[in-house]
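Given as structure tokens, the chain that follows is alone and in the form predicted alone.
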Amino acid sequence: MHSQTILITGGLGQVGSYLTDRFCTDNRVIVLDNTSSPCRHDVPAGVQLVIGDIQGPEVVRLVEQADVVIHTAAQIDVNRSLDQPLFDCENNILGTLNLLEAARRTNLERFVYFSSAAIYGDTLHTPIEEDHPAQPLSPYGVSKLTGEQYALMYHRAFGLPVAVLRPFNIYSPRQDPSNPYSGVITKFIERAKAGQSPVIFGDGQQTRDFISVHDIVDLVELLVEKDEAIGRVFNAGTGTQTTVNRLAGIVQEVFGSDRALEYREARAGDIRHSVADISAAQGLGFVPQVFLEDGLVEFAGE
């Protein structure tokens, strides 16, 4: 890939330090974050850091710089988005419709739109494909979609190269333990490291698809080089489905833990399967590389 300069929106946050720490090396990166995230990772030697908005007017001028657009930035809390939904609206929806329409005056080559699983809701059928209904249950889960169609109108009717991931549940030692998505794992993790037994809500047979954050750097490189990314959606998952149960037990094997789990209530609401079909990125040569095994050791490197 040759040499671009990269506007990565949210570059403190948990995925956004981690394209930031890969495109740096051998492209010209700006950051753009409010500083509102708890991740907080250094930014690399050579990154340019604006701290703003993307609702506010410096996005223009960021991107009247930038060959390719990255959009990690967002309002990520559900609850929060239940309680504030004119809140999450205003930064997850007239957010990006800020960023797209700056890029529509430019000729970027690439718009990369960040989504969410969170928009399909309670599953039809498993594995779950692009094209499966999407009924969100949650402000959060309705203005990632409505990014989504803004995204893809201004590639429809402007021409605009857009790109649209999908993340299912993405886990790093960076994240955020209060994210509803990755969060317990954070939580596993914490309570094995203070010598507590794992809390499982539910019977643990609930399975989720989740995938390390490396593998979700792989897939936008891909979405970035890949001229047949545009105009698409691409779930971005492993394709393997684990139970929670599962994973409760990896975490104890990876911090030594032996604790008899601990049972709960079922909460209101939980998805109860959710794996993705990941076979349109595959099409353009996507593998996950990182087992979850593998990737919860890095945890205990922290």
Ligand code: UD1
Given for the second form:
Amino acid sequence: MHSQTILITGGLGQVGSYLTDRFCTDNRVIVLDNTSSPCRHDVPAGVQLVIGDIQGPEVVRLVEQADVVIHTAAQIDVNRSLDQPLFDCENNILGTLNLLEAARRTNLERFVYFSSAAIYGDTLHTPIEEDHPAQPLSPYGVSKLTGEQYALMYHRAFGLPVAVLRPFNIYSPRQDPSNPYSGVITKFIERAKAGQSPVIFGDGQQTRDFISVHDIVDLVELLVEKDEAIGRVFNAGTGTQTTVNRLAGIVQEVFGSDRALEYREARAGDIRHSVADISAAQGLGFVPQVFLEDGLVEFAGE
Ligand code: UD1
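Output the structure of the form predicted together with the ligand; the preceding block shows the form predicted alone.
Zooming out: every chain and molecule, the one shown earlier first.
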């Protein structure tokens, strides 16, 4: 890959920070972040940090300098989107549109848009392929889907080289444990570190496709490199489903605990089964590398 200038929106966040670390070794990286939910406050040496909002006018100047835009910045809290749908809409839809407008008349080589598996809503079948009906259950899901639609339209109408990814359940040690809406892995690990057993909502037989942030970064690299990715949508998962019970067992193993698991009432609106069909990503050469067991060991060292 030749050296490029890469603008990473949300570059201080859970995913953006790992993208920054990977891309900055061979490229010039500019991070744009409004510090609303940073998982770190600094960037590696040589990376330019711009504190600002994706809705601001400065994105024009930043996008003009870039060869590649990787857009991860978003309001990511599903519950907050239910409480404040307008805030979610402004951030995620208008913010994305502002970036796309800035990109419209440039010679960008790639615009990578981070969507979410939340766009699918209740699943009719698994594995979930990209053509599965999109029936989001939250304003967040609608805003992510709308962002996708705008991005793909900018490809069709204006030739912008857009690629979209729909991450399933991403985990990384940088997810903020103090956030009540953090994912189940972060919750289980926090409890394990405090000497407590995992709390399982429902019977624990529900499944998810847990993907390490390192695999997400690998897939983004492919979306940037491969021209076949342009104008297309890719599920970002491992294709492997894991029950919440099994996850709890692995966490207990990693932290050497044999306490009894705690079961509580199922969460209202919880999706029963979720696993990605990743044949589209595999077609680009994507091979998930991180087994859940190994991915969780990284947390024990934090
Ligand atoms: C995930 C996304 C969400 C998205 C949704 C649909 C995360 C953090 N959330 O929600 O943004 O809208 O997919 O694609 O990635 N659980 C427990 N104990 C706990 C916490 C959770 O048993 O302490 C269970 C939940 O009831 C659920 C499963 O673990 O069945 C996963 O929960 P969670 O990590 O919150 O993610 P999703 O509900 O899949």
